[in-house]
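Taking the form predicted alone, here's one chain by itself in structure tokens.
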Amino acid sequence: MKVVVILFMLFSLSFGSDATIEVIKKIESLPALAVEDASISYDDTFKMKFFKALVSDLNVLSLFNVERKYNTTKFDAGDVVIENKNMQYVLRYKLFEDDNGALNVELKLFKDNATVLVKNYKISANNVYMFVSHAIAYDINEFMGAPSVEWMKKKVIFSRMVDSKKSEIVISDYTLEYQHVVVKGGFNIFPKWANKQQDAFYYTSLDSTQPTLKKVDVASAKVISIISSDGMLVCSDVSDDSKKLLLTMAPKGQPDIYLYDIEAKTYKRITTYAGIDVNGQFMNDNKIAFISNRLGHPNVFSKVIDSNTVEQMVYYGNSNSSCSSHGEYLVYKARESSNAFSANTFNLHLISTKTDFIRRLTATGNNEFPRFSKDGDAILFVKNYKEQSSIGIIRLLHNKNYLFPLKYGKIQAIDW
């Protein structure tokens, strides 16, 4: 047995800062942790409801292994319930209305029967839940010491089709649980988040004579028109600073990249190529890639903008049409089946820049629109599997893929 440790040790040391390397770890050496709840307030399928969430939350961060049993208890209870006894971690938890209808949550972690963390949470409407079930989770992780899961506290906008040239844009939490319906009654496609703070994002509309790109702030809903375009028009990513997008645009027929700037109103074409070119990313050192037919089908490339320098950066995969990069990672779609007369199978893929080691992210289904989340932690994607349309989230250093349906409608494009 210390052998095998030794070894595990070793090969984490050699390749654990490498993410296109799997690190498998298995639930037999994972902490125990079961959840206790001492609620005074709210009927018991609200109760069940947040229960059920956190539970979620907690079995995401892919820390411990979570016990699913719902158990109540008084929250001053000096000791764990007995069914609980044995777990090394018990996280017990009390909701309650105060006076003015806020939901206010009272927070204990034990350690081996010890309280080892206080925390105490309050939002507005319970029908909000979910954030505080995700802000639970963000602090458990934050007390245990692992990579952080900023993400998790992030809102996703997603386009969602729901008739012929019908879409509505919906800003929802990572697990669909929360929905709001911000833009409807259009075909309306690819949204896009304008900043990091999320409090405004950009969308294609598809009802005027020219595709437009569009503007929305949140908070008021007021929407300003930024640029129009012959062809197509589609926002497929937006710098750190939030000062310029990458625009695939075909104003003379052919799809290529184009850079905005948004405090200038001006664009410059980033790719010349006679075929197509689209979906750029930005990377480092100022950098992008994108997916273009150069080679007779879809395939990733680089260039450093204004160069005319483009760099093959994929040699895995047939149609590998579309991808999203954070700092040396790529991460791709490809299809890996051709099958005439059924679905074919679409996996991700993950490559760095730095090696030459490919690791496959998704095993079925048709796998697409992955975007990593902004620590590079995470990677958000679309799977469409058996008529249904989920979001999937992949946990790169813990080697766990997560599902979490969408109840109707299919998903066009997604963002974090």
The other form holds:
Amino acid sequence: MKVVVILFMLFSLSFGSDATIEVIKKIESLPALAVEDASISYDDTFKMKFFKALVSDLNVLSLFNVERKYNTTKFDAGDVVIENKNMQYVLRYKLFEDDNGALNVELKLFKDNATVLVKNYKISANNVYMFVSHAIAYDINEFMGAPSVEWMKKKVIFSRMVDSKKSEIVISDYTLEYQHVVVKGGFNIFPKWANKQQDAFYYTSLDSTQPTLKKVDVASAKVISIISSDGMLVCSDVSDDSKKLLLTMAPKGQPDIYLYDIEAKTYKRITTYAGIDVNGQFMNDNKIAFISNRLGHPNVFSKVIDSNTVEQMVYYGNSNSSCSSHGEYLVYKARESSNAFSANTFNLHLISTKTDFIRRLTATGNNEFPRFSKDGDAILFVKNYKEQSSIGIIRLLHNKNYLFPLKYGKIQAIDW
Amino acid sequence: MRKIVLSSIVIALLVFSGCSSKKPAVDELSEQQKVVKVEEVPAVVTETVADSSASVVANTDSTETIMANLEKEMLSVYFDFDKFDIRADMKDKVSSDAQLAKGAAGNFMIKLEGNCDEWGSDEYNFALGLKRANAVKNALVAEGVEENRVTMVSYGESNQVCTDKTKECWSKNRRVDFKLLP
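Structure of the form predicted in complex with the partner chain, please, following the form predicted alone?
In what comes next, the whole complex appears, and the chain from above leads the way.
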């Protein structure tokens, strides 16, 4: 019997490149890793903050069974702490402040009590320590030869409602621990990174007479207006080469998807249905996915640009009102109950255009704003459950979800 | 007092005091490759500035008062869950709004603001708010209001009049409001 199970597992793994198939990994099978603090500067509060951030980042890697116990030691001590003797990996770090007030981190990774990796980091201020923690986790992941977690170093941009018709746009790290308000005052929503380098972003301003799409250059803070439309205007997606946008506009009160060419400054209408067509997403093969209510309730459809055929993508869920795509994959938000006023559950599901599988990614609460990372390795989302809002990360290959509680405010839209 | 709100974008101060560089970076020391760049972003601030013409108020004030009073008389139109067609019980409200729009408010532009309940915070909700505004616009036009006097905007779920988590509250938020523009 065991042989059959092992054979089946091998078989499943060999076809595991399809992300809609769940990969079940046992936690016991992951190597144990402990973290040792050998810091010589900073107070205990900061040291603990850094330790927690690092443990949490290492957990998100999904490569180790990370020990949460806090141990201190000397950086140059030859042996790992007694309690960590049986750990396969031990990560030891030393935080120290240099004469310029910069945060320096020295790092050693032990495997079976032998040093296998040495690294040093430096950042100009200690309030951005979480980026060092993300960088360490990224390097450990590279060292282990696991698929890249480039997204860990990417920035997240989101809009947050602060009052009725008042919002602000914030740039943060992926855990939302670091937050920097970039647009404040007014009513500005739906921020979207303009390119992979994340050196500019788009957002919709509702302060003018007509909703207007604006673009901000992050370094110079220069703002330019791109296009305006009566009714509504949202930048739903940016093409991989950053040259084309999928916009939802409603010049005549009719929300449709438009393809906007940044260089030529021209646009063309992609959808023409008389109801609602929104949330266009670029897919492979000149295709877009979008949300439409053409069957009476919101659902996910796709269309080849310049063709008239529309294909229904999802046959499950009573109301699927938002989606995000990456190549052949689509993640969408489904309302799990048909009652308009029950305690609503919204779950995220993953599908592929090449298979018929549906993989449910979340199980409880109100999960929304799914956004693929640029490399497709992870999905970022917002979870509201029992009065607590969190930002979530789904590691598709590892079948794991991680949650980071939100400090305050209701998120209006998010991108990374 | 009439104030014109000017939105101007200014570069705000860097968050890190005493930091000479705009882009603090995590630099690895010599033997390692580049690790991560933390770009510090100058904030874009939308400033609210009182226009210098704000001192010329004599006429504007009375117009504003007239507009404010008329807005109070215009009745918000409410909708069913996930629907954007005008309910039978709302038709009288729309007719009364149309009469006002053609009569006392005949000299003003009409701005219809579409709104939704909190169930859904995505683009679809904004589109739903817009379709509601559009349904009201079509009804007004059918009753003789000039089409070019009506503009629309959707606020999705971000302009709620009621924030309790009750059925009554949600239904109050699924509405189209009337605003007048000079």
